[in-house]
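Encoded as structure tokens, the following chain is the form predicted alone, with no partner shown.
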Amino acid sequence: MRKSLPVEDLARDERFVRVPITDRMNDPRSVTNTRMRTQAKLTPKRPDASDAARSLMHGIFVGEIQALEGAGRTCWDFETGDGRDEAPFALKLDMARQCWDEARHCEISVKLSDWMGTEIGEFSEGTFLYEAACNPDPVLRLTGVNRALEGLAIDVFNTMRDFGDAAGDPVLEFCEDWMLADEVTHVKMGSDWLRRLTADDPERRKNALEFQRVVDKLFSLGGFRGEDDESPVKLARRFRELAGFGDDEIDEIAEVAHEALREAQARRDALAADAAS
């Protein structure tokens, strides 16, 4: 089996349509550039609540596929050991356990998509989660995937669980609550292993946390994820605390989201100015 499989070689059937993150970020019609115009807190009262929830559910589904692929690659891509470019056997065991969880999440997500009236491939598949899981440094994989992207999954599952409760959908609420508990475990594994693997290497920890900040900013998607009450995806402070984040780290993620929102607003203003001229 090949090591470090590139994203373009991932197996997908004809139902899946991939859109690179750069295309999403540069498309003025994307969530990143339209949040202030069309995006708001996900509640049953939103006129587009059904489509927004189905789109988010589809995003969860493809994210679970890539999380499964990424955790599996970490088990395989690195030799077993304690070297800088190796992965301890106990870490591989944790990643294998995560593969088990992600496979179950894929099954749950497919059934939830059917329940919500969504077909696989109705919405596009972004690829950045798997790309973050291709980092050649196992510590950066942990921060980029387990702490940043799985951290986003905590926020998304919490949002979808609350939406299911508000919409009177016990199936959606129960399934999201079940998966949320797993995501807290996955993020906690990333937090614990980051500290263990960089205990004697502060420079490596600094670089890993900087990579996490880059990923967090990209996936704030112009303010789509934030801490204000109208954010489509709300930052889940309590669950992040359980997953090993300190208050200062959560504050920084909230500030990164605000910064992404300000930059997206600047892009929208520039587009409006160009259109007016």
Second form
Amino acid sequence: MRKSLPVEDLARDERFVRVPITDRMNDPRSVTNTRMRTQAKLTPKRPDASDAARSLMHGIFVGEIQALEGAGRTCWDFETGDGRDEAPFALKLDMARQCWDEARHCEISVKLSDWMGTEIGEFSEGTFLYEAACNPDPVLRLTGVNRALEGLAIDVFNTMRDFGDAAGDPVLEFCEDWMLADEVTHVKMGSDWLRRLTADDPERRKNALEFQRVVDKLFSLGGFRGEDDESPVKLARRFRELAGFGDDEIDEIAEVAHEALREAQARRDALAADAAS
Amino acid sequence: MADPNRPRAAFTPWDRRELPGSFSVEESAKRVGHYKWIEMRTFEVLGGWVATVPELDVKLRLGTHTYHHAWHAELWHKRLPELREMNQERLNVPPNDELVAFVDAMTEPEAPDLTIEKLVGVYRVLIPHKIAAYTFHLNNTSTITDAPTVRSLNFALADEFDDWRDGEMLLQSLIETPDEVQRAADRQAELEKLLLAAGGIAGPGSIGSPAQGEPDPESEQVTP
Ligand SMILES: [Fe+2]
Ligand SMILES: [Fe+2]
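Switching forms now, from the form predicted alone to the form predicted together with its partner chain, please provide the structure.
Whole complex next, starting from this chain.
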């Protein structure tokens, strides 16, 4: 087997439909609800709440598969060691542990999808998470995947847990709370390894944090995630702190999200002006 | 209530453990180093294969098993310094080049239509050999002096048996035609020959030496 498996070669059965991330986010059934062109908190009162929650659940499910695949590849792709292009033994052990956790998350997500009335393939799969997991530097993998994308997973699970509570769905609330605990662990792994492996290498740390910023920005697309109460997915400050984020780092993500929202609004205003003229 | 001052034996009446064991500290450390090496190769390849298998149930089982073998590698890694091997990398080696050739062949398949070949290598060849070598070690080491290794062997064996059953059942559910039965058998024979040449996961003596009735030609019986 090769070291590094390109994203095109990710193995899937015939139910899965792969699309670019922008198409995935433009699905009118998604939680950002591009059809209604509104930003709204995910609550049972939203007229499209069922579709939005199911879409988010499906997105979580395919994200879990890719998180599993990415952690598995980090066990295989690198020789064991402390060199720049190697992965330390203890890091590989963490990734193996993450494999088990993500496999459980897949199991939970399949059962929850069934519970919520959707099935594999009803929504599409974007592969950005796995792409971030293909970075040739293990530190960048850990910042891009564990800190940025699994940090987003913390926000999403927290949102889904609150949604389960508000909708009177104890099964959803229960499962999301358990997955949230695991994700805090994974994000903390990312924070700890970033600090450990770049302690004497400021350039590498700078690159890793820059990579994280790019990923964070991409997943704040269209104001999908933000700090105010009306964001479809709310930034979960408390859990991010548990996962090793400093206040300044959380402020920065909030700013990135806010900027993405402003850009999305500007685009919408420009489109509306065009249409009116 | 029993008289608290009455002398009692150190061993409970049902405790039949004995002092002598077949392995010296050095021999035990050498085997443990080989175990760490093969457990690492196992968890690395299972992790790598996750992305290459399209079958969702196989994908999730491989992900789960990846952790089991990583944990075994960690147990052996931690045991080494307790066996006076302070450099944990010195003994983290294969017993011979033949075992490396086996691992290279076992980890070679990548294509999405080779799930049977992947699973046969791990679940019909490697894991049965791990169970054999661990069982031999468990049954021949001193249950008193080497109790920490015994404990780790028992934990590892519990996982190996469970994972073997998972893998075997996955294979039985994937094999649907006589041709696929042959495919699996051919693959097993190819890899068994390589592992035969290696003498097992810990090299010759992995499961003792039946001709002499001795545990291992290289080790001496230690008596109290
Ligand atoms: Fe997860
Ligand atoms: Fe995770």
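Just so it is clear, the structure is predicted and the values come from calculations on it, not from any experiment. Numbering follows the first chain given and starts at 1. Definition used throughout: the rigid core is the maximal C-alpha set that superposes within 1.5 Å between two forms.
In this overlay on the rigid core, Ala266 has a C-alpha that sits 2 Å or more away from its partner position between the two forms.
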